[in-house]
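The chain that follows stands alone, in the form predicted on its own, written as structure tokens.
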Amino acid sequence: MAKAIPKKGSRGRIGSRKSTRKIPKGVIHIQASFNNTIVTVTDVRGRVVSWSSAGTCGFRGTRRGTPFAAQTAAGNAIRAVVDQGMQRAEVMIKGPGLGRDAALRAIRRSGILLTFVRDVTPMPHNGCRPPKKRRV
């Protein structure tokens, strides 16, 4: 079914669609793998307010696991939400991989205020059996 046209004369949507909110307080997610660096940012509710991915900022490969991609995702996750107005933040991190450190250095030189630092990697208490050994 065709939408309506609006006549010249009536005006739609003034502004942006998403409002603006301010966000003085959030927390940050860093997911760190062996393959690639996922980070979120989110306010205290746990809403979504910003992310990035090394594979979002174009890099593909064995190239998504390294320190600088890792850089790079942080640095665009967080030039998002210091324009919202965030000052304070906490760090989760989370995962083995190589981008831990880089992620959180970046945001550190960022300008944001961390008021605390805490890897919340999963740890199994003798879970699950592992796979069997190689035989090579």
Contents of the next structure:
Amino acid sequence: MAKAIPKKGSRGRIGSRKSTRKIPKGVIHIQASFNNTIVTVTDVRGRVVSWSSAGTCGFRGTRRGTPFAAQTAAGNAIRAVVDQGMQRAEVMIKGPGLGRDAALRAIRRSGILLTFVRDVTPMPHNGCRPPKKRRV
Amino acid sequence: MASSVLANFLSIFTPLKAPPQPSKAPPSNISLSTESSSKHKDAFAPMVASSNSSSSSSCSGDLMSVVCPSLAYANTLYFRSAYNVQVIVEDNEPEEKLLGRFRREVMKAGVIQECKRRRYFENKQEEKKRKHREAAKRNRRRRTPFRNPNDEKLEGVSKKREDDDDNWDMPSDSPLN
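Form predicted in complex with its partner chain structure, per the form predicted on its own context:
What follows is the entire complex, opening with the chain shown before.
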């Protein structure tokens, strides 16, 4: 999973030299589950730049799954990245959940140019057996 | 970096896929998809709602069909991820329109329904029940296409049906009358 690419100019240097990379184009991943929404901003290759979730925005418990929480999470994540100079982005949405539309709306409103909006919910071709039914 | 990855993939796969595709059908499929990808500026036509295995068109379709026609199908290699639904955003598209489009595509692909179904295990009974319900819904929708409730045509149709049910009279265009 970790891409072991030797960095050219950092032999013997501790830590990354440029902690704030200037990336004009990135990918925004939104994982919207029923209980929470996590928004991660990465570059085109998938290396994470910043992330935020409804939980880190201060909501706890049932309020994490609400669309408003997703909206604030997306706003938080985008704000941290717009300062780094990101103009265009792709959006990848994963999972069912109320945070899907709300986060997309927040991203759109923040002024970032969107190229694609994709749904990448993982679908098994009848693979693992899911857990048993809840008897509530 | 992406181009080097692409070159690696090309070098791996070109000898394997050297025998050319004999049928004419696949290239025409690709030409259709590349055509639709080039018409990005049109409003709703190039809706690229793809199936699970991400066999939809993309902006790389032109490149791939030029470089190596047999690799033009391998969109997964270029995108590095399989997606269920893709919506290409045009410039200055109003927010609500984009959201509506995305939601419609997702509903058409049935992503959320599928997720909810796979959350918990369903035994054979449940599966049969669900399939029965789905089939009933589909048949009902096909049997009675959506009609305007306040349309007078509806009454006309029902009247005609009543007339047909009454079989005691000979039809007016019968030779015996």
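Everything numeric here is computed off the predicted structure, so don't read it as measured data. Positions refer to the first chain, counted from 1. Definition used throughout: the rigid core is the maximal C-alpha set that superposes within 1.5 Å between two forms.
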{"item": "Cys128 C-alpha relocation of at least 2 Å between these two forms, rigid core basis", "value": "yes"}
